[in-house]
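One chain follows as structure tokens, the form predicted alone.
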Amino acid sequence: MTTQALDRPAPRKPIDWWRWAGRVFLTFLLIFTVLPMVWMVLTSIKSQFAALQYPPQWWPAEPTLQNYWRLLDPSNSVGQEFLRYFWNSFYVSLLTTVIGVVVAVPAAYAFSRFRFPGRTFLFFTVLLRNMFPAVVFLMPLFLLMRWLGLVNTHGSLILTYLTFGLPLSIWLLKGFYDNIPIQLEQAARIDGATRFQAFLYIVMPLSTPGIIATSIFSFIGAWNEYVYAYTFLSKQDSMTLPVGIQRFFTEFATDWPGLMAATFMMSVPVVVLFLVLQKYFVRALTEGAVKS
């Protein structure tokens, strides 16, 4: 090797403009998403006068946590109402998630493992509801719930959320079960296990990430739903958090700091749930997306 070859500078790698453009675009999306959240948090630590100040100030001159203490203090009316709405939302979302998973798991397993007449047609019929916007079913479901005597009860919301959440849950879990080798169940059957035992001890542990991902989708959908909760619930004691916040903080005059504090408190359980179960959620989406 000659001295000229050693002294020659290494060629520069060409700039990957597509990669940099993607990074800039993702950064813009991140800012676009985070900026309203930052403004919400900053408004929640302002006073009502500072929140209405023009021109608006990003950082308040005298930040305060009074709005949060008022929401979490059960000794005042605001805290009592907020905690009641919070419990109602948690109760409805939890029951919707539990019942939805209990129904979706065997249904998805049946679609994945069994072959029966009309299987494909029935599966796509289950998904047919997702082709229409939720507001289309608002009045028919309200009339049905009134006929059943479930208006102003949490049962009406649970049944409605199951109607919308089950198709997606079954579809997600079926894709996950399709990715689990059937040979594992056959080996368990050869060793003397029944089909139910093979499902319980072999399939269920392997499908835990898919069940967790389905539970997250069901819980978030029920927790954030507003239209049906606004239509079916008119009694203040039975309102869920989205409806209760809207009616309580904007009934006469909008309490912007209190509204932002309540909205931030409403988002905390969902964020914590997702952060705790994030690895299972990502694993379920990646494993259930590709069939082996």
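Take the two forms, find the largest set of C-alpha atoms that superpose within 1.5 Å, and that set is the rigid core. As the structure is a computational prediction, the values presented were derived from the model and not from experiment. Residue numbers count along the first chain shown, from 1. First, how it differs from the form predicted together with its partner chain.
- Relative to the superposed core, L52 shifts its CA atom by 2 Å or more between the two forms.
- With the core held fixed, I31 shows a CA shift below 2 Å between the two forms.
- Taking 2 Å as the criterion, D237 does not count as shifted between the two forms: its C-alpha moves by less than this amount when the rigid core is aligned.
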Given for the second form:
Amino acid sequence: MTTQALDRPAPRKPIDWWRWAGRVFLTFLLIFTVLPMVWMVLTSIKSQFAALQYPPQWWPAEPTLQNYWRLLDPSNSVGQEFLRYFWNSFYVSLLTTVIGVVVAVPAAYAFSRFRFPGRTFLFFTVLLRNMFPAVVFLMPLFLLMRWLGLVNTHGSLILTYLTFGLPLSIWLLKGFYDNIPIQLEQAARIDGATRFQAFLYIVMPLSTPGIIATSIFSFIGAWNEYVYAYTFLSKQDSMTLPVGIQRFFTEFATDWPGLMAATFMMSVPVVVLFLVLQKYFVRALTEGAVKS
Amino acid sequence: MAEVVLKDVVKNYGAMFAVNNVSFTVADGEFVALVGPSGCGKTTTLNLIAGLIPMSGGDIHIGDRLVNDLDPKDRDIAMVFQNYALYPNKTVFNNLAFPLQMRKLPRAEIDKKVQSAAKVLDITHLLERKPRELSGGQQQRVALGRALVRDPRAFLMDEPLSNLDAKLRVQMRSELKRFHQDLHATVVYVTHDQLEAVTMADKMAVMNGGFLQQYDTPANVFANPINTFVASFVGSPAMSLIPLEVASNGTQTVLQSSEGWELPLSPINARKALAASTKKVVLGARHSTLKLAKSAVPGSVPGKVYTVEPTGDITFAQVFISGAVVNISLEPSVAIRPDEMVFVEFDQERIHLFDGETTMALTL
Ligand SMILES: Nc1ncnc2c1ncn2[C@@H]1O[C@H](COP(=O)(O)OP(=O)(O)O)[C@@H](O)[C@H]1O
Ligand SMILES: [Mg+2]
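Can I have the other form now, the form predicted together with its partner chain, not the form predicted alone?
Now the complete complex, all chains and molecules, led by this one.
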């Protein structure tokens, strides 16, 4: 570059009103989503009495973690119950995620790479489920689960969540595999790999961001689901967190800090998951797979 | 290294025949260029040799083995892809090492072979980088290196230079040729650029529409193109082709234009022309065999100058003759202008005659 070009004063940019409007809108959105969460955390570290005061204490005068200790202490009944719900939710979500990946990866790969009779038809039937609101399937699925003898088991939830999560996972992963040039696999096969090894050593690592993104989606979907868990499970010791917390709500109607602490704990795994894996998540949604 | 033999190889996708009854033999150590316009079935042919797609019919031998049913990994070949197909998540070192790892070589040996291949290709300083951190030319070298680390029975290359800029392409062209000479490697090299084929290959296989048109040395293909397609594909500028009709003016056999003029043929050319299946004959001539005159001379035909392109040491003129565009090379000193009426003189010894109906070359 010549020095002349550097000396010239930069032209003044006109104010970009659209950009500013966007920023204002995003700020508003941020406040709207963050405020309730802040209030939740603040309330959870208040004492019973402080939580009910009016006018409210904006900042707790005597912050306490006692509500959390109570939930995490397996020696009292509240703690036992909470930990049980937590474990149930974790177990159901994890299994949903793992089975989802195990099914979605080969399915998406097949849709992307192979031409077989009925391919298009199958692909759209996979998406058919997503065209209807989830509750539409509540009764049919409940009858189906009863017929299968799965009512009141975690299996019924895992199956249900899979039918909801898999279409999205398959769709997303197929996009990934579509973006991975087929020549990479061909090169690997010529270099001495079998078809499966080519997939394992070359394609799989390239689709890791996609697999992680779909895992997060199915985990969160299962973790937050309420209606089906409420309908399918009636035994208290098999309930998942969303249903369990709702029970807390009715049982301990006045214990706002305890309730808020439980709600906060429920959001912890999701937040942690996002924080740890966000790098992959962003890559998955913005980059696709590899650019060739 | 080994020979590669294709016999009646067919690949069809439904009614679409991508490769149709192709047979040729690449001798051990030979460099064969598979050349033809885009979509003529070159890549498909190469993929069939590699075993990446199943054949619809025919046989392929590599060395003494019939490989029809062998997986790519068992065919013991190496391939360089048009887009290089470097593994994006592996370093250059691991890209080169992958074929050896797959063959379960001991670590020390892998290390030695990768280092020596890297040295040959002058990419030692790049071994720790990822492919996306390399320039196009460097990626090209790594792709070549991945083929070189083993000694396969044959190298298959699919337009390996087409993604490089013009200057680098010329440089890599001579390097590839050098590397073939040093290794006595059997190479099947796909390109759509006839110049690449002519300059590098021992033999060239010209394809069109899934069919093998001609398989011979570049010199022979250039001198005796078997049909009008090959004639117009090989050489730059291409051979000019003028559709005419054979007739007799009482004493002589002539080629007649719809514009009214006649070109008398020498006795040999007359016999060739009369062997055509119908009266239609295509007259072919390369730019360097034609002469331009400002006034009519015996054996010349009239034409109208279309464009004049000076290139420095040669000036190319395009002349309309009987509705066809004819390329002529001229001394730069010759002064002609577009739209000028000129006369073009044909050299009877060096013209080509093709059957207007079958497009095949007319020979005795
Ligand atoms: N998987 C496929 N399905 C259908 N047609 C194909 C397929 N692969 C290649 N073809 C067709 O076969 C012809 C030859 O293709 P290709 O060998 O790639 O040509 P090129 O000479 O440019 O390398 C093309 O017309 C192409 O459209
Ligand atoms: Mg091609």
